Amino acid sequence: MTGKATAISCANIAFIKYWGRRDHALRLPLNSSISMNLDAATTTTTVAFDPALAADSLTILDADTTEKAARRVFEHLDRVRDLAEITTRARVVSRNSFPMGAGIASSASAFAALTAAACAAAGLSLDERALTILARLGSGSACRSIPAGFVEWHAGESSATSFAEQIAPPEHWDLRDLIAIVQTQHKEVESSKGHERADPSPFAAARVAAAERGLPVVRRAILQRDFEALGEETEQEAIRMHAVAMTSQPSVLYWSPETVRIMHAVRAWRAEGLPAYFTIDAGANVHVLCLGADTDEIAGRLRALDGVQDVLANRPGPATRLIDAHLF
């Protein structure tokens, strides 16, 4: 068969966040999460299918491709392929808006960009959960970035029982995620090098028993729009899936001194009356959840800090679409 498809995904940030599997080969997570997709931060992908290669090939644009990256991605091709019942192999061509492995979801984005694409080149039709449950195979947190806007994956208890599904759409709220980036290069310890390190921390059981109490305070702070009770949530939730990084075996530590210094800032903004809330993925980089009003003030105060390159800006970001505009 011959076919050619291409998608475009979201980062997401997680507020809520997934750290920790119970099942690592099929990514089912210790707890479930939430998060909302990053309009900014995209991921565009192109899979052709053609009768005409010998191998599969991966190339990424602006950024080096290693061995380890294309074999997970050419492993979910295989996932793919099995599903459509195909053999022939694919050129896949991908472009990311935002800095890679630097702890902002590329591997969400790539995944969920990637499975559209190939589900669409290879003549598959998947409904939304199901297509969910298949990016979550390539990277757990990519099931977040199928839907649309505000999104919760369930943990479930088995493969076809992990699924994400839309909370609220995008329009729903004027949250704004900006990220002070503060490092660009790949961090040392990749996401799913830190899910497999979580278990040892003394802190792992207690953390996931936070966040399911505090997965409902988040749905119902999203569906009232109540940004203290997300902002507090949200805040706590980090610092507690990074003291299980931290006292991991071995140990992770993915804060740098410029992301302490944008911690303490964003802590005495809000001190002052300037509402804003800090979350961290596995990275050094941060996320400043504020309200709409107050994005151009808090973005200058950013740009402004010792260390912070760059403000990128995100409103709630649309689901995973097939595109025209092919890469090749």
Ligand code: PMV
Contents of the next structure:
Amino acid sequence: MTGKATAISCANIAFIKYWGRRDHALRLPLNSSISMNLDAATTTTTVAFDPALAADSLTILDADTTEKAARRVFEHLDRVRDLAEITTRARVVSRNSFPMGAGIASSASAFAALTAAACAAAGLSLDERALTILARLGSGSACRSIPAGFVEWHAGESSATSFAEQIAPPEHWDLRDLIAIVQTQHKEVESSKGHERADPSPFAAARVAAAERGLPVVRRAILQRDFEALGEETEQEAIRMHAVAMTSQPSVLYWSPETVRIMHAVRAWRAEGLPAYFTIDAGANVHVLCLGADTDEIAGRLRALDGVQDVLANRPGPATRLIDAHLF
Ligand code: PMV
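Starting from the form predicted on its own above, please write out the structure of the form predicted together with this ligand.
Zooming out: every chain and molecule, the one shown earlier first.
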């Protein structure tokens, strides 16, 4: 069979994080998580199944393609081929709108777009829930990039019950995520490895319990557009996740001096009456949450800080979708 399709997906930022798994092979998380799609941080991916191809190939435009990344993509194509009952090899070309591997969840948008494009190219039409489950097998957080806006990934107890669904659409709340970029090279320990190291941390179980308590708080804060409640819980959860990473074996320290400088600055601005909160994924970059009206002020202040190379401003982003503009 021959089929070609292109999908575009947003990265997402988690308010309650996924950190640690109960099943590594199936990517079943220790706790449910909640995130927002980021409209300015996207991956576009074209997949073409072609009987003339002897092997799968992956090209990431404007970036180096590692053998490891390619292997992970080809394994994901195998999952799609199994479902579609085909053996045809594929060509995959992908482009990110942001630096890869710097803690902007490139694996989330990458595996969400790959899942949607590969399924469409293989002639499969899965519903949204099935797509989230399939994306999760490629990269856990990718399942949250399939639905639009504000999304919850239910931890579940099996592959079939570990899926993502929308809490509220993007237009529900004019929340912004300003990513202060302080590092664009590949981070030291990719999140995939970080999950495996989480278990030995003496704080791992305590964080999971705190994250479970935070879920209804964040869910309610989103539905009621309560910025303070969302920000307080999100900032606490980021510190909890990094406390687990730092106390893992071996220890993972993602923060750079610039990261800590921004954390202090955000708290100082808040003390002055400017509402902003931070969160940090598996990297040194800092995500600063604010309301639409404060975006320019906060982005300007972030840009003025030493070590901030760029600020990427995001609104709540749309769902993963198919587009006609193929990359080849
Ligand atoms: O899906 P992964 O393996 O890239 O893990 C994502 C981990 C964090 O971004 C740090 C947290 C999250 O929930 O997105």
